[in-house]
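So this first bit is one chain, no partners, the form predicted on its own, shown in structure tokens.
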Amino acid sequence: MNATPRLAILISGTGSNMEAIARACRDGSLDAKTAVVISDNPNAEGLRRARRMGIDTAVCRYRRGVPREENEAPIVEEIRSRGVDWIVLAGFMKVLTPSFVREFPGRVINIHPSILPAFPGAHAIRDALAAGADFTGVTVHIVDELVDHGPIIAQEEASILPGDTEETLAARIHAIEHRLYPRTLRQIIHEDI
């Protein structure tokens, strides 16, 4: 572990989380730094605002019928050869493979738009509104080798209020996230959870 831990953030969009943890490490109230933004997707806004702020960038783009594994390999060499200690999981629309999260147990971080286990998968906040659901909310965890699941570090509810819209809805979920995403990381890198 460096003496200053460094992250690789892993983005498939627009990079609001990436941006947040980014101006943590930048204003110390993390205590990291971003030695990447990867992305699977070249025309990620997240890559566009990673350069603005001076942060190195990757893209790894993944191939239709190549094996998953095959595809991680870039990721898995860009992290190696850049020193990284933590893989931060910020909107990055891909499933990571079993033996990727070997690769770096307890060490890849991801956040999810509900309270896991409720509403895991890629359409958590439209499957929470479908549900009827009172709240929901964002969850940080560590990754395991199942999808959304692993150890639970951080939730945060989010009341959902009538009229909500899939818009709105997420609005405030990203409220939450990008307040709670570099706090949580802060406490699992520094006190060692």
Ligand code: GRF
Given for the second form:
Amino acid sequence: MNATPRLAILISGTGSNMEAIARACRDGSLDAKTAVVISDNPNAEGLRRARRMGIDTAVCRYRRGVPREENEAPIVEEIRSRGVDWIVLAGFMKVLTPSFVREFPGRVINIHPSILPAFPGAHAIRDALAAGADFTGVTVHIVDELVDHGPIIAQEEASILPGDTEETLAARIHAIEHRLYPRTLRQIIHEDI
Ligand code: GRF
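Go ahead and give the structure of the form predicted together with the ligand, now that the form predicted on its own is out.
The next block holds the full complex; its first chain is the one shown before.
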């Protein structure tokens, strides 16, 4: 482990959680460095956000018809060559293979927009609304070899209000995420839980 822990943040889209974490690193509230932001999607808004903050970025595109391990190899290479200690998933839409997770045991962290094990999968916010749930929320967990699964480190509930749409609920959830993710990373990285 580096004296100042080094993070690789993996994204596929907007990157608002990535930005919240990178800001926490920059203002010192999270004693870590964003070593690189990696995206499978070359057009991710989060790549532009990272570059604006002066953070190194890498695009690791997935090729169709190629085994997932092969698609992950460039990501593993980025992580290794940059001396990364922790891999932080922040809206990374590809499922990582068991062999990737075994390469970095206990060192891959994810945020998911529901109270797991409720509403796993890529449409957690939509699914909670469609189920007519009274509340949903956010989970931060260590990634194991199953999808949206592994030791839960933090959860926070968000109410679902009458008239909520996917957009209004997503905004409430994002506000929680931007607070909860940097705070929980601090706990995981520095309190050794
Ligand atoms: C977040 O809601 C996160 O929980 C989920 O993907 C979304 C990413 O949003 N895994 P953003 O790209 O950080 O804005």
